[in-house]
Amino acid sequence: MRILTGLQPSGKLHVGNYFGAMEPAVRLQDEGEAFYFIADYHAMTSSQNPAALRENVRELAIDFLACGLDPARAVFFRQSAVPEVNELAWLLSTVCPMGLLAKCHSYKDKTAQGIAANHALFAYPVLMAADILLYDSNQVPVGKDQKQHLEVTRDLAGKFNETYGDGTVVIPDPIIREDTALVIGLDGQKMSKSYHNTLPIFGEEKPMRKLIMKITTDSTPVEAPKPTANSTILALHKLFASASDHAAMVADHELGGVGYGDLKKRLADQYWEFFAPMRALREEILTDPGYVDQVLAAGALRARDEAGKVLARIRRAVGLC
């Protein structure tokens, strides 16, 4: 079984990125052959700042390694280091109906947020399909917001096989963890940089705790029971705490006698403790400036070797050789 996932280098990684993509990817390293990439081509659909792109790519690589990605067990590389992906994207475009792209909600959402409409943004799902199909991926961990794009990939793969023969490309299956696929942000909405409600994975302790203390709560007095339904504090606490600790937190909400300030402090403690091993590993990685470059270069070689084999098969099927 081959597993593939990619993350965009769009700034500091947050808790939603970790539980939605990184933690499942790290866990899946032991369950199949893992290909993980930094989606720097995709990042260019919404930002054209070269310096920021370089910095974000490097920071994402460091953070992913610190969160448990093991280059001995996974192929880790930059998307742009495998130019074969662009050829496959073109080949897929030749069978992609315009209507399939027009119905994708991501394009509509991003343009509604003020991101300039361009061809790359509109054709994003085709490049995503090429990312997946180029490595004969069997399973793809995705969040709920990317589920539609994976459905587009499956539709395109099916249409491609209908046109050029069964087995020309492998049709992948999604892996969606319903329990953590949608991570709540500090304001109760989905955690997203677009909403400015994120809790970063890495950073200084004092600012991180201040962010948690700003979580909006109601005016329930200290002595009264606190509502548990739609509680941002409880939703985040469940991510970081053991089952017994979370049960105690729920009980303190229901019984009353504990103020929101104290509950937030407990959430901050659990959050800080949860990421402590990853912070330590990140500091260790930073002591060797060349390590990340070596990992990505080695991963690119392995990725291109596999991509070359798959693309050669596809080129034969479509008549290019």
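For clarity, a rigid core is taken as the largest C-alpha set superposing within 1.5 Å between two forms. Positions refer to the first chain, counted from 1. The shown structure was predicted, so the numbers you read here are calculated from the model rather than taken from an experiment. First, how it differs from the form predicted together with ligand TRP.
With the core superposed, A241 shows a C-alpha displacement of at least 2 Å between these two forms. In a rigid-core overlay of the protein, P83 has its C-alpha displaced by under 2 Å between these two forms. With the core superposed, D252 shows a C-alpha displacement of at least 2 Å between these two forms.
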Contents of the next structure:
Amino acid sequence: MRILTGLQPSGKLHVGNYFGAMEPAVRLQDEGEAFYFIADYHAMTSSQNPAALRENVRELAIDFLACGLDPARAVFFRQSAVPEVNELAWLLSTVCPMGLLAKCHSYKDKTAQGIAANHALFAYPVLMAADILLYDSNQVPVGKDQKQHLEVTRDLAGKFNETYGDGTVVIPDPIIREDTALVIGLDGQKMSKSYHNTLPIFGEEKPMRKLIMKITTDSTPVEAPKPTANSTILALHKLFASASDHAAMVADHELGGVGYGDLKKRLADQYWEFFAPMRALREEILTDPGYVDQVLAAGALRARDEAGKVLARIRRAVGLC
Ligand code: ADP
Ligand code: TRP
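With the form predicted alone in hand, show me what the form predicted together with ligand TRP looks like.
Time for the whole complex; same chain goes first.
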């Protein structure tokens, strides 16, 4: 069973990314042969800034390792370290109808946000299909926003096999993380970089606590019971606290007598404690400046080896050799 997923390097990881993507990926590395990569080519479809790209790739690699990605179990690499993916993207594009790409929501959403409608942004799902098919992936865990891209991948894989014979590529199954709770941001909307309401996973203690103290609350007085429905404090607290600590927090909302300031402070304590092991591992990783490069280089070798075999099979099937 080969499990593959990619994460875009696009800035500081937040608590939504952790529960929505990293934590499930780390859990899955025990269930099959995991291939995890940093989608740097994809990141270039919406931002072209070399210094930021380098920095974001490195940060994401460090953070993912700190969150528990185990390079001894998972093959961890950057997408661009296996340039063969571009060749497969080209081959897939020869069976890809324009209409299939034109209906993709993510292209429409991104251009509506003002991102330039360049060819790479349009062809994004073809490269993503190549990422998946290049490694004979069986399962692809992704967030709900990527569901349509997985449909495009399956569609292209089917067309490719129809054209060149069954078994030319392996048809993958998406694992859509429907069950992952949508993590709420500091203002009560979905936590997202685009909404500027994120709580980073890693950061200095003081500014992180300050962010938590800024969570939007109502004007219920200290003595009065606090509403528990739609409470941002409780929604976040539940992610970080044990069941009993969380029950106590709910009780303190219901009873009244504890002000929002104190409730937020308790949330901040739980948040800080929850990420303590990851923070410690991150510090350890940072003491060896060569470590991340070594991990990514070793991962690239393993990924390239696999990609080479799959691409050789595909090249034969399509008549390139
Ligand atoms: P952002 O919305 O901040 O730009 P991304 O789109 O880069 O985040 O998301 C990367 C991964 O993190 C995706 O798999 C997505 O499903 C997950 N994710 C992002 N925000 C949340 C959230 N608020 N709750 C749950 N999962 C999230
Ligand atoms: N498009 C994905 C995202 O933005 C990242 C990605 C690129 C990916 N290639 C992939 C995910 C292949 C899974 C499989 O989240």
